[in-house]
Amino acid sequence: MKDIMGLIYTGENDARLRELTVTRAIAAMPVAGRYRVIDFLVSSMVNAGMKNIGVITQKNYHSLMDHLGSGKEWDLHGKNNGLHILPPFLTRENVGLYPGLLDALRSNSNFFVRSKQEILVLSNSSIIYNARLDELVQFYQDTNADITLLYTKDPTMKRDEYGTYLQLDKSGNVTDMEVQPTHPGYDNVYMQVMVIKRELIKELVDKAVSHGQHSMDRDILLRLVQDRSAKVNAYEYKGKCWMIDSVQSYFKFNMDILDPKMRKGLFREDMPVFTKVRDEMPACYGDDATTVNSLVADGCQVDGTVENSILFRGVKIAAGAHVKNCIIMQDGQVHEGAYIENCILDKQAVIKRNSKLIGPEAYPIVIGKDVVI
């Protein structure tokens, strides 16, 4: 895997997450009490034996560059290769907001040209996954694919007008694509994972922006397919895996993981998930605390009662509280009497005393960073 690179592009559409990512991409988004999104991914590739990771940021990025850091603890700050992260590169014509895909790679063509590796791994970041991409990419070479995509069948991904989905024949090459369908006709679902050439994006990339073209899926994906100019192929991921996309999915996400199958599954022994390590003393439960089928991180003080709930470090739930359904991100605080039901509670967001919200379960609260209720 020595002659593999790994990209990450951070740059989708947020507008459905609302309150949620108007300081932070998505793939910095908190999840699973310790985590953020990106870990996932960037986990996948140093677990395939990758040690050239670009992550491209386009806006709200500093949480997300604050939790990578030097990349240290996916063992990515050695002298040669490691983690990069490319923020936009300003000039008159670009004020750091891609139109696409494409605009992105375009404007970090340089990273291309410092990489040593041959074979490319792309990735968006809003699919949270934790793929064997060794086998992935093996697959890629055994078939001397010119592309080849990750799909899932989980009918939980397909989305009305989003989203793109393909036709494959028995030996496992794309036939036709669906790029945002008002109603996908087809059960594989591209999980916006991709295998190429180093050489090879650089060619499409730079005659698609040529032509004033943005779209990855449907500008050179979908012409490579129809013109039969390439060959394209796919592989089946069959774990499973979640999309980001707005604060339902998110919340569902986290629900999930509450579950020991889904977090075992996701969790691989392994295949092992690492993110930014901060140090916080042990959770705290006082002697009348309740906590049931919950996500407790470390650094929490626990005095009253929480049910299927996920907190993450440092929050605190006074005596006489009850949380039930509910995310509270990195040193919330819910106070004395108060009760709060399918919510999410942003960074340092406080729920004061006898405060009641009930939120829809299908529709949860999100109260913003730094709130106070």
The other form holds:
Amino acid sequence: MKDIMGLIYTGENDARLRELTVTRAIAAMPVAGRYRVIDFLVSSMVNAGMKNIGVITQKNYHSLMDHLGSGKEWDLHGKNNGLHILPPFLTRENVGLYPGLLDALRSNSNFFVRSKQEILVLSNSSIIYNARLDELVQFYQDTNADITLLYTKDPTMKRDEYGTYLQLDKSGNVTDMEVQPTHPGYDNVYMQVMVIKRELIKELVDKAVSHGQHSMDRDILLRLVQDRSAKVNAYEYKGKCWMIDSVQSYFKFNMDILDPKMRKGLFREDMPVFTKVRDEMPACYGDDATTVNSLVADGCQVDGTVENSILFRGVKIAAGAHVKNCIIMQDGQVHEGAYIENCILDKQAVIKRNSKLIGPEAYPIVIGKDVVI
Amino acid sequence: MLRKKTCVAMLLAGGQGSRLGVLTQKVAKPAIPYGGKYRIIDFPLSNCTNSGIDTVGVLTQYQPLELNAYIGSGAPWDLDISNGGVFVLPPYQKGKSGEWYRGTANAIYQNIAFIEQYNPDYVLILSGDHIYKMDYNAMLNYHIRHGADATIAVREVPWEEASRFGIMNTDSDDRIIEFEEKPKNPKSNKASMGVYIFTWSKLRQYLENDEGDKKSNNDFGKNIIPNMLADKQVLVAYSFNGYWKDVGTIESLWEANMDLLEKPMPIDMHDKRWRIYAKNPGMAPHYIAKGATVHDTLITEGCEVYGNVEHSILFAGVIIEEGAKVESSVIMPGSVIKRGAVVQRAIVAMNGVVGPGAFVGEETGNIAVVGPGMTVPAGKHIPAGDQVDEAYVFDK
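Requested next: the structure of the form predicted in complex with the partner chain (the form predicted on its own having been shown above).
Now the complete complex, all chains and molecules, led by this one.
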């Protein structure tokens, strides 16, 4: 595993996450009470033995940098290797925003050149999974593939007009691909995680970008598959995964995690998920607290009623307050007599005394960061 | 070449803590879990880093494995730095000789070379037995302002309890004129907290003299402090009024945990300017299931609660199964309370298991203890005050 490096691209389209991504990338979205989306990816890579991990950032990356820091929480603060945050920079060709993944890779080709590892695991950052990436790489090596793609058959991962879908033969070779089809015809959803040799990706990217191409899936993978000019195969991820691409899917992921079975699948003892530590004391429950089917992080003070909800670190629920089907991010407060249902409170949001907020189940209300209601 | 430090802290963590019974059979006292996510040693270490003291020697000799693993590189306390940091200091062979630490003063004496590396002006001596938040830097400034050779932190204890402590008799300027160990008729109620600051050059001289005295117990309280007083050195008392709790016995450890459930909390653990740091177990937030009841309780990450918990402290990864009842108890990391079990006024140590329908502890009486990794079989009763260890005979 010494010979593998990881690279995470965090520039996905985030328009459908509304206020939640105004100040942060999807990768930095707070999830499951104490994590950020990227924690799962970085932890999967670290648990697979990778010691050199790059994170390509696009816009709004301050919160991501703040979260990842030196990489210490993931034991990625080594000398030669470690965690490398790769922000966009201005060059003659690039004026700040990458038009696509290929441009981002081209801009950061130095990272490939400097790194010593031969094999690259490239992942995007809007899908939450906890995969045995070492087994994925093993499959890649055993099958002598040029490129191995990680895919899932999970039907909840399918999206109209979005994503890439694979047709496979019996031995797992990719025989056809659909890129952003109106209605996906194939059931194998590409998870935007691939294994490839460092040299090969550099060559492919250089060639594609110099021909004015921007899309990894359409311009590189699809062509290789159609021309049969490279061996592209796929490895199935059998665990549960979640795509975070809208307020609804974000809400669903958090609510799914309340299910002990789902939680066990994602938080496995042998594959711990690391995150930035905040050193809060344990959560305190008051004399009259009522808590039902909820995840509660350290530093919370619960005196009211909490039902089917996720409380992040430092959240305060006052006596007489009632919270149902809600996600309340770090340091949020719900004051006495307030009632909220189907709401997502961004960091430090405050719901004052006796306020009432009920969102429709299918379209939760999002309360922005620092908003007081 | 290491750069000079103004003050180096030395934390005495070598004692067995035998009064904690089964809890310290396999771990040193400072490694005992406390308050849901801490170990006792998190308090002095966090106090050091919050006080700007970044060089700490931890002197160990009793069951050090768990403590060593816990301290690791010192990262949780920001003590993983290149000039300074936290060091575990077990006794070691020197030349032809080598021996265990014979007493608190001898332990420091054997580490003179460690301290000298930093050429400090002052040395702070700490123990790993107490729960408290204290600004050692304020105490150091006090020491410097008084031109003292030694400063001893004291707190006022109730007069009727004064005869259980080492008592400092002071004049009106807080200068210590007399030290009495457990006096029958105390003249003062200022009890030593076991926190000392010495001017290093002075302490070094007294440690060397003490080592030459074959009759000495090599102890700070019994030898070093009385000798300095006899020589009319300047010793001053530094009064501390905050929360301070000795956790040297099963009962006091349980009480100190229960103190965190008082309202308001007698020790402010939410203070962002004086956080208590701890090594993080890296688990998901805790889960309270439908049908569970949780009142007046502290719970941390990794716990899963399906049963009823009242007035208790649950550490990381504890599982309370359906129908189990936990009351006024301390459940340490990784323990499982099975279906229908009842745990009252008890401490369940790390990775303990209370079997289905078993009873541990009683509504009154002494605290019952289930030792580390021990299992109470289904349906068994552990009466108040009993300690379950490998030799325990389960009757009934």
